[in-house]
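Below, in C-alpha cells: the form predicted alone, a single chain.
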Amino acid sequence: MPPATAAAVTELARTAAHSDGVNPLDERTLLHLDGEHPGDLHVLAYDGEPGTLEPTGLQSARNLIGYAALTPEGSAELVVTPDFRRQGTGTALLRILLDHAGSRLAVWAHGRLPGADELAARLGLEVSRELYFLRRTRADLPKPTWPEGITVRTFVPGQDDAAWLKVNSQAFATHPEQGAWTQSDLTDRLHQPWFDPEGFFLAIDAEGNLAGYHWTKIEDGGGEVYVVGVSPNHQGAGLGKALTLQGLIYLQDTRGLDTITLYVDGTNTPARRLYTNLGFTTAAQHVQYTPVTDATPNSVAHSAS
C-alpha cells in the first residue's frame, strides 16, 4: 500500500476512533498498512472516483471513506468513516470480505456497536468469539509469590526471541491472532517506538528455560498488560499470577500510571477470575463473527463500523 494511502486509512481509523470511543482496527491491521505482507486483502472504498494522484505518484486517497482488512487465516476488520455510515458501504466491504474469504471468515466488531449484529445476521455471520477490554485505576497490590526455582529477568532482543516464539505459540495454541506469531510480527513490535525491553518480563526455570513472561506496553500514557504467557510445563503453579502481579507492579508503582488495560479472551475464564480478583473491570466487548452453516445472506443498507 503506498505510503499517503496508509496515511489516510490511519486518519480513517482515528476518526472513527474518536466518534465511536473504541478502535476499529487493531494494533496488527495498523502495522500491516505498509511493508511486505504476502497473502493481505486491502479492501479501500470512496467518495467518487477510487483517490487522487499526488506529483509524486502515490495515491493520496483523501476521499477515502472506508477500508476493510482480511488475514491469510481469514480473520478481517472494517471500518466507514461516520459521515458515510448507513449508506451501504459497510455492507459493500462485508460482502467483498466474505467473496474473499468464504466460510474462512472471521470479522471483529469492536466495542459491538448498535447495528452490528443486525448487518452480522443479515449477512450470514453470528457471534463466535468475545473479546473483553478490562480497565484497573490505581489500588494496591499484593507482592508476587513465585514457584520455587523461578527467576526473573527482563527480555533481551536478538537473544530471546527464538524462546519467547516458542513459548508463546504452546501458550496460546488454541488462539490464532496471537499464537500464530512468527519473527515478523515479533521484529514489528520491537522496532515501535513504544517498546520497552525494562517492561517485558521473563521467568526461567531451575534448568534455565522459559518458562513464562509478561510484556508490558506504555502508550498515550497509559499501560498495557500487553501478553501474558506460561509454559504448558508450569502452568497451574501460580506462575501466571505473579508474572501479572509482576507487569502491573512496575506499570503503577515504578512507572507510576494511574490506568492499565488489558484484552483477554471471553473463554479464559480463569484469567478473567484472576483479573477480577485483581481489580479489573470491563470497559468495553469486542465479538468476532462468523459464517452460520448453510446461511444465505440477505440484503441490508447499514454498517455498524
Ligand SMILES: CC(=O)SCCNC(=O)CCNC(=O)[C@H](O)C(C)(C)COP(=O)(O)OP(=O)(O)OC[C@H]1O[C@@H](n2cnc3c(N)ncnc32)[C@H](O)[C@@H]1OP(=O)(O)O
The other form holds:
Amino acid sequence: MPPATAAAVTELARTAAHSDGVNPLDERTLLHLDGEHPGDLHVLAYDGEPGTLEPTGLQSARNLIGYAALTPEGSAELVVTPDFRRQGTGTALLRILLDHAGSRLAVWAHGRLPGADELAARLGLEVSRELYFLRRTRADLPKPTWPEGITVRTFVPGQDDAAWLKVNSQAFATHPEQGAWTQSDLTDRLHQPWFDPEGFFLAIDAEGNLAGYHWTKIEDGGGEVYVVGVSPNHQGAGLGKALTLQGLIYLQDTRGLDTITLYVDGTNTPARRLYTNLGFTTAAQHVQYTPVTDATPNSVAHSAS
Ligand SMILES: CC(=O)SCCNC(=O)CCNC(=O)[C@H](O)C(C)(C)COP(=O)(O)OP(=O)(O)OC[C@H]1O[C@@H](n2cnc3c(N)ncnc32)[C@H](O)[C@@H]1OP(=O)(O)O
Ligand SMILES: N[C@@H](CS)C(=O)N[C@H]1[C@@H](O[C@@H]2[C@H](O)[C@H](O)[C@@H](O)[C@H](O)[C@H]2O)O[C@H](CO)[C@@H](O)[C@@H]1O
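Please supply the coordinates for the form predicted in complex with this ligand, as a counterpart to the form predicted alone shown previously.
Full assembly next; the chain just shown is listed first.
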C-alpha cells in the first residue's frame, strides 16, 4: 500500500477512534498497511458519485471515507468515517468482505458499538467470539512467589526469538491468532517504537528452558499486559500469577503507570480468573461475527463479564 494511502487509512481510523472511543483497526491491521503482506486484501471506499462503491486502486488517498481489511485466514475489520455513516458504505464494505471470504469471514466490531449487531444480523452474521478488554487502576501489588527452580530475566532480541516462538505456539495452541505467530510477526513488533526489552520477562526453569513469559507494552501513556504465556508442562503451579505480577510491578511501580489494561478471550477461564483476582475489571467488549450456518449453535453464550 503506498505510504500516502496507508497514512490516509491511519488518519481515518484515528478520526473514528476519537469519535467512537475505541480503535476500529487493531495492531495487526495497522502493521500490515505497509504492503509487505501480499496475502491481505485492502478495500477502500471513496466519496465519489452517490451510491457508487467499488474496490479502488490503492494508489489514491483522496476523499477516503471507509476502509476494510481481510486476512488470508478470513479475519476482517472495517471502518467508515463518522461524517459518512448511515449511507450504506458499511454495508457495501461488508458485502465485499463476504464476497471474498464467504463462510470463513470473521469480522471484528471493536467495542461492539451501537449498530454493529444490527448490521451484522442484516447480512446473516452472528457473534462467534467475545474478547474482553480489562482495566486495572493503581493498587498495591504482592511480590511474586516463584515456583521452585525458576529464575527470571528479560528477553534478548535475536537470542530468545526461537525459544519464545516455540513456547508461545505451545501456550496458545488453540488460540485463533497468537499461537500462529511467526518470526516475521515477532520481528514486526520488536521494531515498533513501543518495544521495550526491559518489560519483556522470561521465566527459565532449572534445566535452562523457557517456562513462561510476560511481555508488557506501554503505548499512549498506558500500560498493557500484552501477552502472558506459560508452557503447558509448567501450568497450574503458580507461574502465570508470578509472571503477571512481575509485569504489573514493572508497569505500575517501575514505570509509574496508574492504569494497566489487557485483552482476554471470553472463553479463557484460567486467564480471566487470574486477572480478576489481580484486580482487573471489564472495560469493553470486542466481538467477531461470522456467517450463520445450519450447523452453527446458538450465538455465543454471553460470558459473565
Ligand atoms: C493478557 C493475556 O495474555 S490473555 C492470555 C493468557 N495466556 C493464555 O491463555 C495462554 C495459555 N494459558 C496459560 O499460559 C496459563 O494457563 C495461564 C497464563 C493463563 C495461567 O498460568 P498458570 O501458571 O497455569 O497459572 P497459575 O498456576 O499461576 O494460576 C494463577 C491463577 O490462574 C487461575 N487459573 C489457573 N489455571 C486455571 C484453571 N485451569 N482453571 C481455572 N482457573 C485457573 C487461578 O485463579 C489461579 O490462581 P489459584 O491457583 O490461586 O486459584
Ligand atoms: N492477550 C492477548 C494475547 S492472547 C490478546 O488477547 N490479544 C488480542 C488483542 O490484541 C490487541 C490488539 O491487537 C490491539 O489493537 C493492540 O493495541 C493491543 O496491544 C493488542 O494486545 O486483540 C486482537 C483483536 O483486535 C486479537 O487478535 C489479539 O489476540
